[in-house]
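What follows is a single chain, given as structure tokens, in the form predicted alone.
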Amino acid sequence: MSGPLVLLGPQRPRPNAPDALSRFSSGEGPVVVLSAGWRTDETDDEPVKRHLGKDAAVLPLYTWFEVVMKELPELRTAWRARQDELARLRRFHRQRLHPSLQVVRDLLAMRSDGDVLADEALRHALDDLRRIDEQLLQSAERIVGAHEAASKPWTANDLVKRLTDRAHEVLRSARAVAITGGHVAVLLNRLQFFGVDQILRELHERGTPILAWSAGSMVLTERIVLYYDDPPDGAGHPELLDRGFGLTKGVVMLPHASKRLRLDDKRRVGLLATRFAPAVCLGLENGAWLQRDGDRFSNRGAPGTAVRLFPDGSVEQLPQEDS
């Protein structure tokens, strides 16, 4: 049976990860913490031990990755080439995405009850938008696959293999795994570089509790969405980053939703929820605590800390359940 999977909101100013961990973690072994998204703060384990217990241990994947890049210039060049091509892909994707989003916005604004032609046009426009999103993910996978085929796998190198084997050994010894926030793209690719995504699936299937918050909750989903309605420059269009690890299916996680999204703008909320449907868009704030029970999530967090975004533009608090 799969182990407990708990998704929390941002941990500041009042962390609830310690309470969640105490309820789902027992037995032998350390609490292994994956905090590669924090980069410079990754190796500072004092706050981790203070909040999660003395047996909490940071697995320093970001630090290890930097060692690999420094020690292996040939691999660094190959990695950089791959990342540059992915960045170029995203620039092309935006050129197609933004006009398609505008078409959907315009059609949503023109809708009226009983307008069959407008409804049909909207359905086609949404299909176009979703196809553009899916093509981004497929093209990214093709680029990654092509680079892997053109060179030896990372783990063919002795240094990378030793670090990867060590990471897997530590994770398999864990009584629980905690995945923190930080920069979601950095967190995602560092975990993937060392094959941690595969081990997380293995641990989940064998019953190891997994807790994640903020960016950590995002990487566990099927699709990772980047969002900010009011960026310092440019248009605030939500964009797909990549596929996640798929431990959490049918949801899009939106930490800090109240700060990063105009939740009072029904058109923007409706477009976001409609675009990624049938997945459910969930906003998480400090104090949120979602626990997966079978195929559904129960809300064990503080009132008002977890909300669902609906295609009609409404935003509703998730009903609380007894913890």
Given for the second form:
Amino acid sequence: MSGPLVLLGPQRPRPNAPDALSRFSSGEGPVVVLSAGWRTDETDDEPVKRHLGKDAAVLPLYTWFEVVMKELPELRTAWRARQDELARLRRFHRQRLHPSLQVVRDLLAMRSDGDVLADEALRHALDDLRRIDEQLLQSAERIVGAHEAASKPWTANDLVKRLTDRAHEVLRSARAVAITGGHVAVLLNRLQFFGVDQILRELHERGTPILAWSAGSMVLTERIVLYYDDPPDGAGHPELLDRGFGLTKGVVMLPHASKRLRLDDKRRVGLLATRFAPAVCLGLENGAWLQRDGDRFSNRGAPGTAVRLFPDGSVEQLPQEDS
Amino acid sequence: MSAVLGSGADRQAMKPVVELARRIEADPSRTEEEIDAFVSANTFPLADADSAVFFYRSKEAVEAVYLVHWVFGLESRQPFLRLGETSAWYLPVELPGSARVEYKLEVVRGGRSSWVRDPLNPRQAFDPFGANSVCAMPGYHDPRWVRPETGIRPGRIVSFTEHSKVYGGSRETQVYLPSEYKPHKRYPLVICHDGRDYLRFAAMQTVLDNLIGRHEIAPMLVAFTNGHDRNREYGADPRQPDFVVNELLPWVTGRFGVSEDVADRAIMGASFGGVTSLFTAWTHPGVFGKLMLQSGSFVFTDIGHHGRSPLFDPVVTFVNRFRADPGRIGVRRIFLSCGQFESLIWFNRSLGPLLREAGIETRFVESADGHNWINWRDRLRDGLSWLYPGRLWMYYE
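To complete the pair, please output the form predicted together with its partner chain; the form predicted alone was given just before.
Zooming out: every chain and molecule, the one shown earlier first.
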């Protein structure tokens, strides 16, 4: 029986992680905190202890990664080569993505009831868009696989192996695991670098509670979507970052949705929801608390803090409790 | 009476006034009641997509009313029209749909005129000289990031006073520290001229809190400095760059965690504050990597006299020299902004291509606004995110 998975919204101004975590106070071992998304603030104990209790212990993956990069120049070179190639891939991806999104927008604007031909053109354009998204993920996987030294660094480096083993040991001793928000790409990369994604799956299967908020909740899904509808520069097209760990399936997590998305713009909302369907797009605000216990999925957060985005552009509050 | 409405009566924004005129014409005995009802039922100035109608009503005898504004290109003192023989006056003005205009009314009574804020318009803007009424067209919106937002951790302002050898007296500096500030870390630094006014009239502390909190700009320190005789000190006066580079900068870097990378040091200002920012980069190349120049008074001459006050003499001399060798400043990136209603728009427009040709990454933003603090406030997001972009796509806290 897999363990409880708690997905929370942003923790400011009123954190609910302490309340959520208090439900899992039984058992032995520490609450292991993965806060690599905080980057250089990762080991800042004060907010961790304040939010998650005195027995919370940070697993300092961001710090360890910095040490590894400093100590192992060959690995550093290999890592940079991998990341440079991924960055090039993203640039090419955007070249294809932006016109494709525009085509879909144009066809949506031209649509009218009963226009079979226009509907067909829109379906095909959406297929093209989804194919471009999927090709990004496939190409990224290929690049990651081709850079084995950087992608599975524990196989060839004693230092990384020692740190990886240590990370796994600490995690296996955890009563619960908490994954914080922060820089989502850094969080994802650091967890993968030390093979933590595999251990999280193992812990989840073993029944260990896993609690995550904002960026932390994003990395637990199957696909991580980056979004900001009104950036100071550029058109604000949502884009895929990468595959997540897939511990929770069929959802796209959108923390800070009300600040980062134009939820009153039906076309933008509709396109976002349609593009990533059949996955359900969920907006999470401060106070949101979604929980999966086995096959049971419930909304335990404050009313209005979790919303669902629909392909027709509407936005609805998630019903409280079971859903 | 409708016939007296004259030009502009066919505008959408004039429709309520035309209706009022018709009602008064139909029953002159109800003139004052109709005007009372009209004033209660509308917000002023009336506006449609491309015009505004200013309205004034006085129960005391008034000989004339004028719209006084600072829109370069329009007659700066425009007479209102009287609605028949009533106590109501109006003035339709064509304006861009996203325009924002600060104005006052000049009211002439008993042969004496006085400037007043529009009594029918509660919207005001403040500056060091007081307050003006504001006409905001339908396409203008206060940016959401100029007011405190929930969930945003506020930074703080730390003040210190030091003796300036350059100016021979004490100078106060206020430094903005972002909420996440830690002394052992190193942050980009922006030196901001007219600092008190940026904080007071452009809500800069709130703007910084919001933009940093949203990760739209990088966490940064901002040192706010103030002139004592600002028009002279900021007008291409060599003492000010000397003060900034050799006194203010060491004061700040000695107290706070500031990055040593030149690209992480910027200097900014508005109007003459823009002039002295550019002048500092010119006299001390390699100290600042980025500039933010808002409505800079970059007046230059190709031939003859500049035709402005003597305060501009050193400014014009400097700008003429700068234009002959813009690459000398050694700056990587510049943000320029200017209002289309300013007389300075042409000087600023011509600066953009000059800077780009000199190999400087330049972003120039115009707005349908004037030479005022709200215009400078509203461009802070564009400017600061151009100088120090945040990692907004990646952060989900």
